[in-house]
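Next up: a single chain in structure tokens, the form predicted on its own.
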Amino acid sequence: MNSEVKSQTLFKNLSIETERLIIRPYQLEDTQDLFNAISDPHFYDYIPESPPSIKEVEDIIRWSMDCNNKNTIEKIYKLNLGIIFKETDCFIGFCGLGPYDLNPAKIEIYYGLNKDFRGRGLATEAAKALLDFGFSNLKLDEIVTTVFPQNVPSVRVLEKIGMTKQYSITNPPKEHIDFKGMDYYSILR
């Protein structure tokens, strides 16, 4: 099996299993569940984007599936994954890896959970598994992310998975002004 076919199979058929979760690529059937997970009025309090419509969520899922056709171990376009709670077999959120907006040569980690599943350590479990996948399978040397310091639960997740704050973003480029005030975290393999 050549390297490109092996990479495509890896990303299309990816399944990361933890004690309580299955993390896998988005499927079109996830549209409503993903929309429900991110529709909480406070979900976007610390995300510099606007909440998408259900049609936009479907478009994101289709785009993510297309990215999985292009992703290779050498180049991640975007790896958006659904988080499934094994106990109930329900879709409870997302996580992923992709180019970091302020420096696309770096790969960032991100995650979000339906509000009904927060506070149970599930985001930490998913983020840790994804970090391990990035270092072990993708051979990444570093994984980064940004977070508003006021987002205390997310800061706790980053600290629990071993990421450390490097600096605060004070002067982002104009096209990324929404990052002003965020803290930059990283971890090395």
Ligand SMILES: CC(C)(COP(=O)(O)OP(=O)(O)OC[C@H]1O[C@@H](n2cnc3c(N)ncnc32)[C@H](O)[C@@H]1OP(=O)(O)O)[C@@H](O)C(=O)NCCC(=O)NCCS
Given for the second form:
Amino acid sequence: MNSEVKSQTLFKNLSIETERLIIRPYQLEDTQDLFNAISDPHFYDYIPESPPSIKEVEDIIRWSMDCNNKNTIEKIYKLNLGIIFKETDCFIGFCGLGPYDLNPAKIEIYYGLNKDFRGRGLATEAAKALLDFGFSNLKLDEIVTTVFPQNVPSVRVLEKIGMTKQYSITNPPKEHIDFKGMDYYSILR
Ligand SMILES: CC(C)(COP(=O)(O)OP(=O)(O)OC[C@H]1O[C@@H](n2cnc3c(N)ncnc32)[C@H](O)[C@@H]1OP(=O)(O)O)[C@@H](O)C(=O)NCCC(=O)NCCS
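Provide the structure of the form predicted in complex with this ligand, given the form predicted on its own shown above.
Zooming out: every chain and molecule, the one shown earlier first.
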């Protein structure tokens, strides 16, 4: 098997299992559950994007599946993953890896949970597993992210998975002005 075929199989059949979670690529059936998770009125308080409609969520899922068909170890277009709570087999949130907007040569990590499942360490469990997958299976040298310092739960997740703050983004380029005030975190393999 050549390396491209091997890495495409790795992405399409991806299933990361932790003590309480299964993390796997988005499926069309996730549309309503993903919409429910992110349509909480405060979900986007600290994310520089606007909340999508259900139709847009469906489009995002289709686009994510398309990206996952193209992802290889050498080039990740976007790796959007659903988080399934094993105990009840339900979709509780998302996490992923993809090019960092301010420097697409770097790979960033992101995550979000339905508010009914927060405060139990599940985001930390998912983010840690995804970081390990990125370093061990994708052989990434570094993983980065940005967070508003006011987003205390997310800052705690980053600290608990071993990421460290490098600097605050004070003067982003005009097209990424929404990143102003965010802190930039990174971790090396
Ligand atoms: C960020 C997010 C995934 C964290 O989920 P979570 O279930 O709270 O995460 P965990 O339980 O794994 O850990 C959260 C930590 O923050 C702490 N925390 C949670 N809410 C807090 C608050 N309001 N003030 C202070 N600490 C808080 C928890 O105690 C925990 O730390 P601990 O284990 O040391 O006690 C969730 O808040 C979310 O989905 N937010 C909306 C999307 C988002 O902002 N994503 C991140 C973008 S950068």
